[in-house]
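Just the one chain here, the form predicted alone, laid out as structure tokens.
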Amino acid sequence: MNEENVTLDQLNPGQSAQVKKIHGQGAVRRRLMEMGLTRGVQIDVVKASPLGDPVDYLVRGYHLSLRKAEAQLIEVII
């Protein structure tokens, strides 16, 4: 199985990845990891906004909208 790392703003609908690490700091991090985004989980990208951002994800049965500033600090493997 070939692993690419990306960071979650980089997947397009239709794709899923599984969370490899968290970046940022204090806050921003607590409150991703508080949404249930944790190293392991799976995430499914399921649709962009008209704009491109935020971006629906769907994580542990429940949809999640994020920004592309935040998706950027999830670092996942395809």
Contents of the next structure:
Amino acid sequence: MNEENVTLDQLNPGQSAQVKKIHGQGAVRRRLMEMGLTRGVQIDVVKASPLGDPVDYLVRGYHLSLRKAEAQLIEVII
Amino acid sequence: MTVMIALAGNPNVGKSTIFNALTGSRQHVGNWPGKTVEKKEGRLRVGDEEILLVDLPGAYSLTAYSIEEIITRDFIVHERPTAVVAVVDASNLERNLYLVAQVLELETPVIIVLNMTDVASNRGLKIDAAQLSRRMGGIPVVETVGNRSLGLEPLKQAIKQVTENPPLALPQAQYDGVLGAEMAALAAQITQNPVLVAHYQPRWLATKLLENDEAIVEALEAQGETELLAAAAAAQARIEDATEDDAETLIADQRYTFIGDLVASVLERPSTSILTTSDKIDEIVTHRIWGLPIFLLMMWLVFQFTSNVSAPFLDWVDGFVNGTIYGWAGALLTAVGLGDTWFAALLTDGIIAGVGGVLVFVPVLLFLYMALAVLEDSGYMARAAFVMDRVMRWMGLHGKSFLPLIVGFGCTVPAVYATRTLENEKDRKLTGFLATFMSCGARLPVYVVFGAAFFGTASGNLIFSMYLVGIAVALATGFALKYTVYKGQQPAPFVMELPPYRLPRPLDVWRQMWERVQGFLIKASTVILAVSTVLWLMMAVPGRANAGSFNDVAAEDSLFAVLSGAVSPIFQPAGFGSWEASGSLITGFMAKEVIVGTMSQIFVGEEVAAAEVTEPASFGEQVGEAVLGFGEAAVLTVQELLNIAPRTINLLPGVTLPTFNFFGIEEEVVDNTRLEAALIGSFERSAGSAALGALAAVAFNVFVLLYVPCMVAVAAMRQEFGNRWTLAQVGYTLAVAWIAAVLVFQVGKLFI
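Right, the form predicted alone is done, so what does the form predicted in complex with the partner chain look like?
Expanding to the full complex; the earlier chain stays at the top.
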């Protein structure tokens, strides 16, 4: 189960994972952490938008949508 | 001294409902200095104390991420409110408390308002408010249900308590290990610096430096605090060495750890998560297949709402100001012996006509703002962005940009204001820029007249291609900007909350409508008065020797005609280099439908409408008529509202339901034969031949479509985007319009 370097965008709706590390830099990275994506937090993939991107995630009890570009910055443990 | 309290909270937590409930009508809406973000202030009385309540923009955090968050932070840091009332969504406690934790780091007393406790309990969440207060060092925690005004009295009592006895110690996230030690050392160093202590709380500043906060680092660089910045950088390096993690991550982690511990002790979650109504709605609204059709339907409804439903009142305002008031002013001026003077003409044709031009937008904007407020407050706007983002990103835009662009097909003015729903300033400006190319309703009459004159039964092709040209130019502009002005810039990140669906509160919706329309009236009227007065002056001043006197000059001899004539050679390459064409383009800046009016004035003499001379009615009758007209407009509004249903169903192929027509009003058919004949003659002369005349007409229509939207739209852009951006836009649209018109004429010539 412990795959190396899985990022959030590789997950399918219905899957869950734990945040391992936020990559990227500056404002985007800080924003992701402020929105509650800190180490160890559980994140559920809810569904993709009709055109496939962005994707709706459930984190800390609320719905957060991220584009693939942002989801790629989030390294997770399945 | 009045006590100042700030109201802060995440977006979509019902903050403005609480603000409205606390201050009632005692509020003032303006803008934050130098920003296009709304600033709301209100007053309330608690006991004997008069309290100034400042509503801060919605913010998820106090970092320098968006203008809203910078404003919120600067206000708390520099204005030092007595206390911050933090509105917290009880159904989303953890993320909401992140902002609270940051406010507490600013050593500002906090009152927590647990709003939407009803939503929380629907989800099976149980929150122990008393325990939360105890765990947070006794700071007041008040439970409210924002949309039912429950819990307001306890909130007022809590405000009273905090202002009278500010708490001594505030709970704060504890930073431990290397991070904590470095932070303490940095704070100690800051404490030694009296200049910094006067402006910042040392520990908070230390936190911001370790977080690498751009705004703070820049401010300190400007103040020459190189030593402190170097110390901060060294501390960051040591932290990274010791923990293999950067300070920023550790700070966010530990804040959330602090919050997590708090929440764990006060929140009871249901063993299995409950599927709420909101989740069920979302399953349909953002459905893989239904999501897009539902989105398009919503946009169609908004468009119907702003164009058709607002039309009856628009007509009424137009008739009332440009008919009734215009007539009264004329009669009044005649009564005092000023009839037929230049002053009378300035007042009626210049000022009243100009003000009328502003007021006709009020119904449109009221309906637009109603639609926007409902979309935003209900939570649908975020879904619209979610569904459309992929398409809009292609043009370098955000999912939320779609709505202003759609509204632009109705009218550019509300489209510009609709850009406010976008969080990012770049997105707002770019969307506003492109929205002007969406062919608005006022441009349609021009295409109709020209289409009928030059293409007869095929006029539909001209009209339809104008809409396509507008979209194509917007697309091209979006791409061009993406690869030039914004080259190399990352698109604004898309990290968007999908808030739970909620029923909008009519009072909040009404307030948003009214506040924004008020803002429009104040800002737009200055520009518009100036422009209409100048245009009137140009029409009144003779432009040739011996061509009459001030306010007594034939149209073709006025300064306006002379200037138009001077401009006209510019349009020769596009085939419409006559003074009549240039002149109508100049007046078209007032409002594009005026182009038709000007042309008929020039070519046919008098406007058809003005030719109907009716029996003068008494004052009483006129008032009666105005009131009746208002009632009729109200009924017609209901009619148009009902008509949305058949019109929507008629979108299905092969279905034609009849629409309601309460008064049996038949569409007025304006006889334009004389105007059409004159237009054909004029364009054939300026273009050189009969075949080229039609081509020149197409070029003219392309120019009308693309050049500067009307002055009201320019005034709106100035209000929203500032002078520089507006000037750039005016310049760009003129250039693009000219190039496109010339291209149409010159390239078209090759094929004729």
